[in-house]
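The chain below stands alone and is given as structure tokens, in the form predicted on its own.
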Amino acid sequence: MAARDKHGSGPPHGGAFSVIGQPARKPDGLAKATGEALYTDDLALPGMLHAKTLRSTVPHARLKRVDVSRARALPGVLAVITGADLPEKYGVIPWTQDETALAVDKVRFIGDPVAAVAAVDEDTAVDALELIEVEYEPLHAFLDPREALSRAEPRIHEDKKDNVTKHVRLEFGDVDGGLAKADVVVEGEYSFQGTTHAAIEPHCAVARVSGDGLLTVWSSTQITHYLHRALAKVLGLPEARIRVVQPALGGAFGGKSDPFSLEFCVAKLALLTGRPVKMLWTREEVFYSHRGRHPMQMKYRTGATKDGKLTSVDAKILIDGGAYTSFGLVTTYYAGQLLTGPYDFPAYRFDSTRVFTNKPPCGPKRGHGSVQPRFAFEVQLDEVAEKLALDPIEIRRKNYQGAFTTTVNGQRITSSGFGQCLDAVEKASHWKARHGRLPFGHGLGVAGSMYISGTNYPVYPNELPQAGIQLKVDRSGLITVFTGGNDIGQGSNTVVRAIVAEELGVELDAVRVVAADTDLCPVDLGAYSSRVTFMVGNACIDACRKMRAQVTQALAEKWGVEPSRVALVKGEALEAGGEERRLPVREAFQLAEARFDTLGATGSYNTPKLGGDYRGGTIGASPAYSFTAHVAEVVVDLETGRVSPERIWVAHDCGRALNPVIVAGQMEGSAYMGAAEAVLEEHQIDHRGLVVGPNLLDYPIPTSLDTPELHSLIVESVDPEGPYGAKEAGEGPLHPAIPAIANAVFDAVGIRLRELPLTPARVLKALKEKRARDDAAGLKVAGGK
């Protein structure tokens, strides 16, 4: 049921919200603060062995022979395993699981998981990995998605008929028409290299078998009821007997949303040894782990009339997703399936097809499969503005689809604040006064986008709930949450805590939050597609109804009044207009335990159905949509090459804002973050299959000082399908950073740049071809654009 049918958009009691909409600490800032949290590799328990992972040497190759044996004579060493002892295929997608946990019968990439051995210590374990003998039958790589794409042999993966991960092709409205008709069309090629998550926190596994044969793991995971369904299934365990628990988390951003090699290989060697089992991989064996943005290759066409009205859009994408599936078939159809707002497309077509090659995998990153085309399309649309001497914020308004429509491929918008993001950046930034004004050099950009507040399809399908909540209220006045929802820093514990509180009228110190650990909490599907303040918002919001409801009917009897008459709020219950009777709540909860028995209850949600009627049109659809627009502002080195973004305003479309510090500090997060794309960050792989640079050192990502000042504008349309109106936003903000840069470079140096990142070379090779384009044209350009 959809939340607008359950619970409305306001508070529980009338009139204002006491918690909600309120600036609140996060209940793990002061354990992370001060080294109190414990992280997957703070765990240390009593006979723990380490493990460590031998990887693949080379990108494609048959394993002739694989030897163990004068490993396993090595003194420390307890277990070796290798592909054969684990040779279940699993993934995240239950059409396409094409992964083991270490490598069985060939390799696919440098870095594939061969064998793992679990010893006394580190240093034994890594000893005992060069004792491994392999043999390799070499065969061709492919490190170029364009071969992969155009030569079927030999096959990445034997029981695919080609290297084509996944097709599609969808067409709505009159494509060729709508371009036919245009009074300008503006054709393009955009590329984005790749870039991986970058995580401060290395993933880290420790699994421990009891005495009566429960296996525990521990994982820096951000999909706990996923890894617990994949380790059953790879075991071939009874879910029951496993336990997953999610530590503390270090960062995340979709780079743990995958089931890993490591949390396998810890359970199985646990379970050979019957001891405690920790694997704890190095900076280095993340990179080549990898599941980072996928490198992309890109056509587009738009076609517009003479006042700016968009007719027609036409999109060809090539997608690198390296040696695995992982969520590649959502990548996919995300490619073209996320592009149809804020703007109203007539007519669009997308033919996007993901490919096999012999390179890392790649996965999901913080706004998943959609980043790519939305810098393809955002430097597009100022393209078109520019040949119509139309201000590029306009055309973006002129556009502007509006709230509560369907769009070209049938998904259903509800609330929008679009618009008022476009007036947000325009008026902070004073881009009207300022905009082909500043001196050269400097510039500014603008660019908008769509995102998702959670997918109404699950990814493995089921009928049941996508969020579930359990309440416990002891005596003292002390709630207790069960959620399953995983809290990756960006701060979804926190959401729980305020609608607990504000719902039964208790102070935020008076909630506890127990989440992700599938022993003691309901199922949740993860933190993906931005998913959790909105689904298990609602769920909280349903469960706390129910508990809110025995506690207000125990007291209206005792008072003698209609329950609508009892208010919790700020820890009393309280007699509303009538004749202002109240008590601390906790005598309340005290009376609806005497009355209703042991205070407990459980909330759900579910997405309504949605979607287009055809193949793929549900992946995409939303219960609401987030709205976004940036201004950035730049400076570009003329000697150097070097982009500086200075500033970028971030208006953002959220909803309701639950806890307006969390959703500022989550715009300003996602910005930095495409800041960070738009200029450094590229995952690279040379002609020989290795990762260029898999550290942090060669690997950049901005420091304090070269994050440009972050301003966030708050946006409220109050949706009706989220908790208390709310929306998504920690994925959709960091869409438009990066063309909003690239625009703004247009703006400062005149030159269009199409191929991400920005560096130095390709902005000095820009700069050198228009100085000899405006030579042969007779211009000249002096201190001015």
Second form
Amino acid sequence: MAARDKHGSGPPHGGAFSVIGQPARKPDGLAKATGEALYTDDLALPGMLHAKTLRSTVPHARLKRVDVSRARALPGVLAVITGADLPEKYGVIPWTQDETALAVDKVRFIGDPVAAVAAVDEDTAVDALELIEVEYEPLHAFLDPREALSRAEPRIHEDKKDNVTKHVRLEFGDVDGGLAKADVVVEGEYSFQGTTHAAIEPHCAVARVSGDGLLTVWSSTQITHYLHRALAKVLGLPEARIRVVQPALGGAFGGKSDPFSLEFCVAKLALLTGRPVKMLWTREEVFYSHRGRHPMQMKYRTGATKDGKLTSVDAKILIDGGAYTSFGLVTTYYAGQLLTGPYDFPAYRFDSTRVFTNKPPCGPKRGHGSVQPRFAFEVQLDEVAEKLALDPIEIRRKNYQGAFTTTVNGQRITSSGFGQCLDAVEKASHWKARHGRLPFGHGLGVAGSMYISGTNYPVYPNELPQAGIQLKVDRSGLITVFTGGNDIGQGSNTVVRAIVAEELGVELDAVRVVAADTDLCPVDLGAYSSRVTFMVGNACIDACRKMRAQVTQALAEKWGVEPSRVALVKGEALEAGGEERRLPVREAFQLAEARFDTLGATGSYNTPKLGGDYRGGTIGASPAYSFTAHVAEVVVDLETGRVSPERIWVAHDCGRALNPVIVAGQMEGSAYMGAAEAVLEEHQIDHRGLVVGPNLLDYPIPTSLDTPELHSLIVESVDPEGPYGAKEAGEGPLHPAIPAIANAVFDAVGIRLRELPLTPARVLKALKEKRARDDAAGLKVAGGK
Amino acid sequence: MLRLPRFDVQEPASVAEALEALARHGDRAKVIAGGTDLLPNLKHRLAAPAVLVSLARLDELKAVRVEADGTLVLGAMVSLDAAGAHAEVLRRAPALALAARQVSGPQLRRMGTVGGNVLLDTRCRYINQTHFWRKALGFCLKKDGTVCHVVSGGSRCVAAASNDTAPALLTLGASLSLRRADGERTVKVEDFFHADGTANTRLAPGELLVAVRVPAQRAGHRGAYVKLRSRESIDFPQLGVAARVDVEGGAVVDADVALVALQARPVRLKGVADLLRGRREGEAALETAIEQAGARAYQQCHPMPNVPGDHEYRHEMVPVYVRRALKAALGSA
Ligand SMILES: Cc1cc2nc3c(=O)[nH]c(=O)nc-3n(C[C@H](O)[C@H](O)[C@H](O)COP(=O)(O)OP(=O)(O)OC[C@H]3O[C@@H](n4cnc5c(N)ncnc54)[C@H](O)[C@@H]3O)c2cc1C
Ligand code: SF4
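Which structure goes with the form predicted together with the partner chain, now that we have seen the form predicted on its own?
Every chain and every other molecule in the complex is listed next, the one we just looked at coming first.
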């Protein structure tokens, strides 16, 4: 049975932490900064071929003919494959597998992969694509989710009964009664535009088949384990004949958490040709593979009493999923399930529907499923405060649910530092003196949020640990730790290294982390749902405590003291109190090896049973929740309508900051990304189904000059079940960014924008309308006198 | 990464050699200066030259100098970064320096040249895209096709002049020194561009731009350049406005405003001098005249949905940016 909350939240030997809580550099930081780090595209194997993908130029069509004969005949081309070569379906969630590596019978969006070519070099592969003939029989393309909801034919996926991916309706408490008894009810429609991750590194995969038949796939993935399973299924090979490795990775943000076409294509092409094959996507192809944040149309109704206590929340959400399901099942639930903190909802209903459309598939992006509803709700909460003439921070404080409680939908909340988060941003921003008092055009806005630290729902049902760790302790004093965790830049390898150093009393550079290699490392489910620090961290403590027990026992026996008197700290083994004996820790390891045999240990983690007792009750049920509050300060240019977020104060309760530099980095990165989604970014599809400008010039991500001043305020609530009390910090801190900015715009100029992004054109239009309204009101008043 | 088409590169050591190479290869050749416009366009398969004639080694085109009569001469290969920082450019042609400083981002300004900026190809949201994308859309007039996606039924490409320096050069009355194997000529910037998005300059085949010549300005010369874009860096103009205001004895004696990113060529605003002339600094009449210039610009300029950015919004921004350009120029003394 996998271990969980039995380690407590203190250091291994009582006293103070020596490594945990200290700012430390990432082990791979220097290599990345100097260019030494090896990314997937840096791999060059002898005899390696280069592969390219032919993609659909139409949004929805039956494939009548795909003729690859001319491409195959081009000198330098070694293999050409189509959907017929890889017909097996896959998808990250077992019961919604609806993708194939290359189109079979149909294409479903502009950019859907149709064929792949392996050639001696990229140019030849590009030329070969031009020689493939494809005949399409066009079908009606669904580009508006409302149409996809109301019209079942033609079906985008013919094995479904209509164009709906998933519909969830859940109700907790007496929603209508709560609204009826409310003193004030605010109703509104909100829309989120859809955005993409724009990780710096485009997707890349390399495959090689060795003489003994082992297939190795290197890929820029954040889910080595699921990819391993998917490759086995699609290629019809036993998992034991496949090895998946994640090299250094240049950002993912959720955009690399599905198995992707290129991984199957390089594997198949390597199997067919017997030569290594690489495929590197262009930026444009990354825009097509997408899996970005879903566009959502959201209706909310919120009721509250005169003194600002919420009575009821009612939500209806339409989610534009794009052409495939991806994590869509989870998205549909997360859109509703994750809103029930940090505020107490006495009654809550959500009705959430994800539909298919003929657009690039959406998926998980940092803050999966819950960023959009959070925007809608936090803006609406501000409107409630406005109606009741309450301070926006006060109304949030008033409704704060507190720690160690259960939400209306049955989620167990353990530690919560949300109250301190509110205090911290209020103080740092000088809210009391400045909110509502800044000159016209300048404003402050607040928002709060909650997010999961992993979930107890593994994407395929199983009783196995969610995270595992293996330790090898060497006579030299070096410890090698093997983790399946995917470090995608968030710093999970740094966390693992720090935990090992803390537990076994070695310096950081005496710990080597080997990660995300299915041949070498125990399974971890991957870097998604903010699960890695919590779960891998706990597994790591588990393994270390077993190892530590052996080392301390060996020493205790030698010194003739109780094992509890032996401490391992910063390269030394020492006797606490007593005769204060000490020894280099390396010698302690040797004693232990002599006493117990070759040193090694494993550790694992699994969640306790969690979640509400109803269908879907476990989705979004997390062993611990993180909490965040933002105050954003904006300037609105009254002539151009441009909203400039000037400063953002981010207070985040991460339980315990294992490494405060990395936590602050995640908080800043989150606020940056959220601010961009508030005012700048939009993954736009035009009326033909084409991505508007699939490149980083047309899709603007903020430059350093467009980035607000970011202030990270770390709050530590010390969770009873997290590793040393830690919770997540990678996704939660993004959530309040968007509504805090929208609310600041209201404070600045008195307009409520419910449609994202807050483009200058939209802001200017709203300003004009407001001026017209104010003038009319002024006239009325004047006329009445 | 997108692949470049295959081509040869020649690196002549003198202007004469370069001209000779251009004459020899005819329309199989293209000039490459910094390559920051050309190479992305080649990746997008908007051209497929067999030979690139590089100007990288032509040190004779890399100098900024001032002639005896006060004419400022910038060699075509002066980088935008150098142009924007050069004391003489800042002093004699502030609008040009400000425009150069607002092109793209720092790396590209170090590679990109003044000559390349003058000769920047026109831009359109439907053309500066990959071959695949344009194929899925349907090719257009500017390259490989017969329709226009901006003006439906249109028979002429309206891709927008998007070079930041062009309007500044217009307001400065600048001219261009052009050289061919068989001779040279000087053309005024205002005569150099024409309203055809497929090819908006009068550069002749085999011709090199060797220098940009800015005549001496009046003693009270003031200038500025302002730019509408989504980010503070990197982005091409969604609207660019250059202004020149000459002030003597506290009164405006002459003024000029030019705009870019509207249509295939940079355009001059009509009647600005008449509005501003004689108005005195600090007086309300000058403010009113600036307002009027903005209003006039709104009537004269009609942004099309050619470059990114909502075109109606860009229209609304015309008076705002014209006012800002004039005020920035006046305030720059
Ligand atoms: C991401 C990005 C952002 C950009 N943003 C901006 C922007 O904001 N504003 C802007 O104005 N530009 C922008 N640019 C375009 C470009 O960087 C600049 O216009 C630059 O000045 C071009 O100069 P170059 O030397 O690189 O030109 P090149 O690419 O070398 O040449 C451009 C064209 O001019 C021709 N040419 C160049 N020099 C000569 C010469 N001496 N004689 C004859 N023909 C010549 C070339 O054949 C080619 O057709 C951007 C480019 C990129 C990639
Ligand atoms: S203006 Fe028309 S013809 Fe010219 S590039 Fe744009 S779409 Fe093509």
